[in-house]
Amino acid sequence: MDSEALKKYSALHPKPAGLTLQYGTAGFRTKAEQLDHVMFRMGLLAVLRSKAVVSTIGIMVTASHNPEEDNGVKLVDPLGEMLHPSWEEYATQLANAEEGELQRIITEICQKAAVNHHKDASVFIGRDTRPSSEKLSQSVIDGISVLGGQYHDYGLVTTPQLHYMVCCRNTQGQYGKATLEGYYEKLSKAFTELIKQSPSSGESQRHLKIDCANGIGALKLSEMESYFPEEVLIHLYNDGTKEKLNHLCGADFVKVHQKPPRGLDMKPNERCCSFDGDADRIVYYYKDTTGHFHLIDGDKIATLISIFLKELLAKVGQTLKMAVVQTAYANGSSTRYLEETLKVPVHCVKTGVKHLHHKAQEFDVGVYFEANGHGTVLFSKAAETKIRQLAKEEKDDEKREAAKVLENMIDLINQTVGDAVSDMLVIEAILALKGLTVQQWDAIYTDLPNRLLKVQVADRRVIDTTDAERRAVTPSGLQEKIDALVKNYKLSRAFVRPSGTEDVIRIYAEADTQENADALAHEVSLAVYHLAGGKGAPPQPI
């Protein structure tokens, strides 16, 4: 390491004073113009990481569904997964490193977790459209430069896509080829597999309206649009040429305001969805005729995907293992149907992708989302080997035939992270083959009428959960309270957590009605605002 070309360099990105950040599910993430550092000190991370692991690491600069001044950066590991938690650490110390340390810290971390400084390093870089990441990508490249790493700068793409590209170059292009190309190929290849075997194929061709939150997906579809088979017809709305990113519309907005995005005419009972600014969650909705508004979220989304798997499986007459992996946010509608309509088990993790994603991996078939729209469906080797083995050898026609459709699938997905492009067209496959409407996909179960709100308090470390963060352990008294005030209710529930970025206590509730659902939401946040010292007024009720 050239200790000189470090600290000229590390001059060149000095750390704003006292500013400190963790990285977190997310990455880091805050204010543009605080991220230089950042940014610089990631590259260097990236170097390192590589060296590590022998492998190419990602680098994505993107602050998602946050506002347009915002940015940040998360870093990939070589299958596409997230960062490894221990360094996850090494993140945050390295981020907030004083200037005079960053050496001394960077030996640390070398000894710590065993770097070869005589391997080569490799990273790939991708960004989103913030007027921001641009620059915020030329500091990772310097960061990148000074250890000595090689890179492959993407540019514009969405945070999935870079995930797929780190998989395919680790698996010596195995799950596909690194460029935009091999991943539009693969996806619409399999797509347009699937359409073939659907129904009305051809006959009617298929309108979607898609709100791309002015965001990167825009680009990407239209770039792709020309892959598609034409009985596909989608139309983009907020494609980055007027509004702001993430600006009164994406899936974030459409899920936190149960309302259509701005920017998005509806017509009674038409199919939309929206992604978020980087194209990693999606969530449909409608209008009904009396033009009331349906969102259909990840929990949904998870039903669809999980009925129509276990119909294929069931066909292909093998004894893989499938389960469903939520988080305490899913609704309780959902988690019912699962386990007692279609007798799928059900499993719940702490809040945060990387939970859902490692549990997954435990199962042949393991399909997880977010509520917030955020999933994908992981396939276990031995599980994708015989799928394969089946579509080619199998001599029985419906059991080969229900294989083929599963391999597909597994093309299809994007098994790396949440995607929305990849997930819009699973969904699309899928409602296709099954010939249903938004309607009657909407209609497999009722959702609970449910309510999310936060309390400020001063330190948000006072509550502890446990329980796949459904019971607060502390402060005392505070889960006898949630206990006590859920009796009140019918079919309810409620759970608080810390946030994981800033200091408020996150709430949610559910009930039989809209109004039960508010009323035990606030009960439960006065509870919090006064065992937990809550800042400010008291919560108001809704």
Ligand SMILES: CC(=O)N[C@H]1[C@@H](OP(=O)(O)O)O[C@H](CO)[C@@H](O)[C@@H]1O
Second form
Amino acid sequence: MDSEALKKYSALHPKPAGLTLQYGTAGFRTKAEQLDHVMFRMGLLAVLRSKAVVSTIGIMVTASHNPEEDNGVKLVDPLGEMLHPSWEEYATQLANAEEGELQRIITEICQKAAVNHHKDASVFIGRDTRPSSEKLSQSVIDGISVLGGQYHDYGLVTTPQLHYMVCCRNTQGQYGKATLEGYYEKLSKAFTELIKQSPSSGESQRHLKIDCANGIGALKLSEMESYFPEEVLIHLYNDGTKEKLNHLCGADFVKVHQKPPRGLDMKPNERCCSFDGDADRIVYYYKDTTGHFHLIDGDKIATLISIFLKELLAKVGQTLKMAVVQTAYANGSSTRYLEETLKVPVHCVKTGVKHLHHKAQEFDVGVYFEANGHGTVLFSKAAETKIRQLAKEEKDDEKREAAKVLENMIDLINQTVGDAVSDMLVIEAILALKGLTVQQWDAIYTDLPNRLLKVQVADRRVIDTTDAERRAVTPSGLQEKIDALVKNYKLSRAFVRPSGTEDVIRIYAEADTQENADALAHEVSLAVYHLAGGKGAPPQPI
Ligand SMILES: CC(=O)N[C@H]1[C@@H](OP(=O)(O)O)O[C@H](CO)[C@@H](O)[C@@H]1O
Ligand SMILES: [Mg+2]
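Coords for the form predicted in complex with the ligand, given the form predicted alone:
Next comes the full complex, this chain leading.
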């Protein structure tokens, strides 16, 4: 390592004195103007990680669904997964090191993580459409270069596209070609093959309106449109030409507010969906003839995909183990439907994609989704090999055809991470093949009314949880209070946890009616306020 060069370049990306940032649920995120040094240092870290695992590492500059003024950085591990949790601490140490400590911290990380300096380093970079992203990705490049790493800058890409590129590179092209064209071709080929067999539905069923959150999704979908078969009629809204990123639109807005985005005119029974700012989340929705808004969230997406895959797995007659992975935020009705009606095992893990992804890897077919619309399906290597073999060699026509559908699903699904574009095509293909309307999909089960609230406290670390975040261990008395409140309502459930991305405590409640869910959420938020050191005025009823 050239210490002089490191000193010189680091001085060009100085850390604001006294600023400490925590590695959140998915990386660092804050106001863009506070992130220059973090980007430079994550460039350094990516080089170290690349040398340690002797693979290409990805860095995505994005703050996802958060306001345009924010930014952030997500690191991508060799097979397209999120950065291994054991390195999150190194990331935090590097991001928060004072100027004079930088060299020592790097040396320490190299020792602890057995970084081999003789190995080459390679980093793939991508960024979203935020005004600050271009300059910040230049800072990443400075960090990579000063430690002698090689890089490829993909420029404007969705987060899942960058994950895909990293996986393609590290599997020597087995996963696909590490170019945007490679991504478009792989997905559109699988999609075209799938819908060839769908019964021809009326013209009205072919339309899909997409709210692109004024983000990268719009750019990439327009690039991809020429690859789509003519059966697909997509209409892009909030394409970023007029309005601000994520402002009153996008998947997070629609999910949290349970209402349509601004900028998308919705006629009754039209199928619509929203991406988030970096296109790794998707939710669907429609308005019925009475004007009532229906949200189809990640839980219902997971359910649709599970129904479809389960039928196919039964047809191919293999004993492949399938499971669904959710978080505590999954609607109780979805868990119940999956376990009791579909008879698929459901596992609950801590919030954050890395936990879901990790758990899903335990199964032959692991479907995972967060209620907010981030999710995908993982196929084990053994399952994939078996399916591809059956698709080629199986003599029984019905079995072989089912295996072919599964094979195309494997190619269509972005197995590296949740991907709005890929998920959308998976959903569109399933709806077409099963001849389902958006209303029929929605009617598979009825969501329990629910409410998500947040409360500010002096220090959110006072709340510690267990049982996949469903029970609070500290502060003492809080869980007992929540249990007592929950008992007053029917079909009720509530839990609290410190957010990993915001300085708040999140409160979730569900119950038999919206009024009851709201009341329970409010009562629990008061309990948090009183027992966990609430800040400012007490929470008001909804
Ligand atoms: C209730 C909720 O939606 N939480 C989100 C949110 O995490 P929090 O730790 O709750 O702030 O952001 C995460 C990263 O985008 C996402 O994985 C997660 O689902
Ligand atoms: Mg996102």
